[in-house]
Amino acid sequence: MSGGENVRGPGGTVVIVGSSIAGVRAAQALRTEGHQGRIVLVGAESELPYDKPPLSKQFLSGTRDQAGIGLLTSAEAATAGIALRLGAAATHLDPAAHRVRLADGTELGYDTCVLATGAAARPAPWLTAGGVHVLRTLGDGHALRRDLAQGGTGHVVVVGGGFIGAEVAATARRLGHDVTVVDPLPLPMARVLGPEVGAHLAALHRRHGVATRFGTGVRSVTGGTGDLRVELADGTVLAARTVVVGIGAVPNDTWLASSGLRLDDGVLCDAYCRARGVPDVFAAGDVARWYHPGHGAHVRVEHWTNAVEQAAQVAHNITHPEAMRPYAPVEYVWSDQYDFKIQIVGRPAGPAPDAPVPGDPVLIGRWEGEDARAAALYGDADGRLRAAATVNWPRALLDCRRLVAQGADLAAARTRIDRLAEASARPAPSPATSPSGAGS
C-alpha cells in the first residue's frame, strides 16, 4: 500500500490495530457478524498472530513450538477476506480525517477504527550486560527459551510473583532449575487473592522446591548472562543465571497521545466499547478501559478471556448500530502453575483501579496435596458473591461463575459449594449398590 492510499470499500472498511488475541478475534468476528467491507489487521510485530498466555508455560518448556501457538495464518486470513499488514508499528491515529499511519509512512484510511494494541511488560528498572528478561513477547519467549536452555540448570531468580512470575517459577522448575522468587508482597497474588490464597499459593512453590524470598524487594541487578548478582532490599545477595522481571504491565496507549483520545491507564470508553466522544474507534482487550455497568465504573482486564469477549462484542456493536449491546462481563482468569489450575471469577478486590487487598473470604476444600480441591468465596459490602477462586474444581467454578453472575447472597453461595464438597468427598458407590443394578 502507498502512503495516503483510500483502503474504504462496500460496507466500510475496518482497521484493527493490533494483532494479538483482540485483534485477530474482532476480524474474525466481524465476519461472523455479517460485515462485508473491507478489513485491515495491522500489527508491530513481523510474525503472524500468536497466543501469548502458552509463553511462559508450553512454549517456555519446548512442548509448543511457535506453529502450535498460532492464532491465524495466512491462508485463513485470506480466506476470511482480512489483510494483514504486519511489521509496521502504528504511529499516530487521526480521528478527524479517520487516517491512521504506521511506521513505516503508510497511512491506512478507515470508516471504523478498533484499538487492540494490548499492553507491554513493565521493563526491568536495572541494567545489565545480558541476562535480565521480562516475558510479553514471542521475542521475549524466543530468549528465555534459549537462555534457560544454555549452561545447564542454573539458578533462576523470578522477581514478581504474580501471574506471570509464578509460571515462569513453575516451569523453570519443571525443566530442573533451582528457582528463587522475589516479591516485596509477604505473600504471592495477595493483591488478587488476599493474604489467605496467598499463603497457600506459597506453600504450593515451596512444596515444589522453589525457594520463597516475600516481603522484600530488589535493589540492584549487575552483572551478565550467566553470572548474575541480585541484591535483595535487606542486604542478601542471590546469585544466578538468569534473571526474569514480571513486575506488572502497561496498557499500548502512548502513540496515542497525540489522537485527542481520552487516556486515563488505557484507553477510556463508554459501555459500548467506543472511545469516549469518538463513536467511530472502539478499543478491545488490554489497551481498554471502558465504562463496566455491573460495577459502576471504568475497568481494565489484562486477561485472555477478556480480550476474546470484548472483540466479540465490539464486532457486534460495529455492524448492528441499531442494537449495540453495552459490554458488563463476569470477569474470567486461569493460572497454571505446578499441579494447581488457578480459576477466577470476578474481582476479589473490586473494580477501582486502587481497590484494597481483598477481604477475608470464605475458603473451601483442600488446598494442599495431590488431591487439593478448594474454593474461596469473596464477598461485597452487601452479602453479595462479588468473585470466586477455585483449583482444580472446575464444578465449582462453573457454579461460582453463574451464582457471580446473578449477584447471588454469599450465604447462600457458601452454602452450595460446601454441599459441592460433601458429594465429591463421599465414596463412589460399589457397582453392586449402583442404582442402575449394573454388576448384579
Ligand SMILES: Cc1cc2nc3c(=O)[nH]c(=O)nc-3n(C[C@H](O)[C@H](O)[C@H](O)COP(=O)(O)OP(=O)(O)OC[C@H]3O[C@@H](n4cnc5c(N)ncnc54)[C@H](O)[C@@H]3O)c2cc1C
Second form
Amino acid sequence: MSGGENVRGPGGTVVIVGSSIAGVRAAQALRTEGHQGRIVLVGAESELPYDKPPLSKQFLSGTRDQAGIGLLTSAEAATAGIALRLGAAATHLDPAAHRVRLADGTELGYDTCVLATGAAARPAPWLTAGGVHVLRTLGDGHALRRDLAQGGTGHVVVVGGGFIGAEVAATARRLGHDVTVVDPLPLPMARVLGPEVGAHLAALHRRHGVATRFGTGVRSVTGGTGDLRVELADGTVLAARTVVVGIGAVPNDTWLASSGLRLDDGVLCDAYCRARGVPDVFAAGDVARWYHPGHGAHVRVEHWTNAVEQAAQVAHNITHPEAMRPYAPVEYVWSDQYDFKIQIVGRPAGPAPDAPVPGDPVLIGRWEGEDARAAALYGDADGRLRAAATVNWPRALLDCRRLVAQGADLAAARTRIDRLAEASARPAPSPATSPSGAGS
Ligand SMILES: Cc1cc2nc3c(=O)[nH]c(=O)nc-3n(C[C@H](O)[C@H](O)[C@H](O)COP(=O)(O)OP(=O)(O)OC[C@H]3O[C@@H](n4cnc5c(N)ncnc54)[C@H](O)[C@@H]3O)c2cc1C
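In place of the form predicted on its own, output the structure of the form predicted in complex with the ligand.
To see the whole picture, the full complex is given below, headed by that same chain.
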C-alpha cells in the first residue's frame, strides 16, 4: 500500500486471496481494465493455478494431465505483472489496517482486497482407514485417479447423485468399473431440476449400467482402502473398493471469522460485489454471497461461469469506481454425464436456498436414445420463463439464455423451442439447396 492512504482506480495494490478461476480471472481482468498498480495473488495450495471442472471428467479419465488443466503459468503471471504467493493460506484479514496475514506469519498490505477463496468439499462423515474420497482439489483428483487405477475394475460406490457424483459415476463407468450411486433423494438432482428431469437422469445412470439406490441414505462406511463396507439406511450392505462422497461444498470463509466482515454461508456483499460495509474488499466466485438485483435476494453460486463473470465485474468495479456496475447475471452451468451434455440457464428453483422447484417444467424433445436432445422450460408464478435445462442441444440453450434474460413469456418460449425441435426433426436439405451450414 502506498503511504498508508487507500488508492482506488488505476493504481494501488490489489491483493487477491484465492488462486483458482475467480482469483486468476480477477487478476487478469484487472490488467485488461487498465489497473497499473501491484497485483498479488495468494493461494493456499502450492501448485500453479489449475481448473476444477476437468477433475471429474478428463483428468479423472486420464485424457488430460495436470499441465492440461493449468490456468496460469509462472511466465504468464510474470508477463501480466501478477506476483504469486502460492502455498501460503491467508489466516486473517484486518479491513481497518488494510492487511492480510498469511499462515507463515507474513503480512500483505493492500489498497483493495479481492476474496476468491471458493469452497471446500463437504467432508465425508465416516472415518475409515482410507479408500473414501471427496473431489475438490488437484490432490483429491490425483488420489482418486490413483485409487481407481490400482483397483482394476472394482466396485465404486458414489454417495450423492448431484453434479459431482453423477460425473464421477459416468467417468468411473467409462473406465470399466462397476458403479453404484446412492442418494437419499428419490430422484437425482431433483432439488435443482425437479422430479421430472430427475427421473430422466436416473434412467440415464441405469442405461449406462450404473446401479442406483435412490431414496436411501448411507448409515455407515467402514473398512479401508480396497475393502470397504457401505451400509445403507435400509440395512443393505454394499462391498466397495472405492467410495466417492459428493455431498456438496461449503464456502471457505471461516478464516474471515475474526475480520468483522458479515458472513452468512459466504461473504455477504452488495450488488457491486463489495463486502457489506467494507467498500475496499470485494468477493467473487463460490465464496461470494451477493445481492442479485434481478432476484431481489442474496445468492451464492457454485458454478464456473459465475466465477469468471463475477471476477470480471469485480475487476471493472475496482478500476472504475466512478462507473461501477451491479452484478446481475443469468446463471449458467454445464455438466457432462455419460453422453449427456446438460446445460442450465437461470435458477429453476428460484433464489431461495433449498427451495423446491415449483410446478412442472414443460418437457420438449427426446430424453433417450443415441440422438437424445431435449429441453425443460421452467416458468415462474407470472407465467414467464424463469430457467431452462437442455440436453445435447446448444441451439436451444442459446435461445433459452436470451429468453430467460428477457423475462420472456413461458408460452412464447415453448412455441419457439417446439419450432426448433420441429425444424431439427425435418430431413436436412440437400447441400445443393441449403443456403448455409447453420445447425439447429
Ligand atoms: C470436480 C469438480 C467439477 C466441476 N465441474 C463443473 C462443471 O462442469 N461446470 C461448472 O459450471 N462448474 C463446475 N465445478 C464448479 C467450479 O469449478 C467452481 O464453481 C469454481 O472452481 C469456483 O471457482 P473459485 O475460484 O470461486 O473457487 P475454487 O475453485 O474453490 O478456488 C478457491 C481457491 O482458493 C484457495 N483458498 C482457499 N482458502 C484459502 C485461504 N485461506 N488462503 C489462500 N487461498 C485459499 C483454494 O486453495 C483454491 O485454490 C466443478 C467443481 C469441481 C470441484
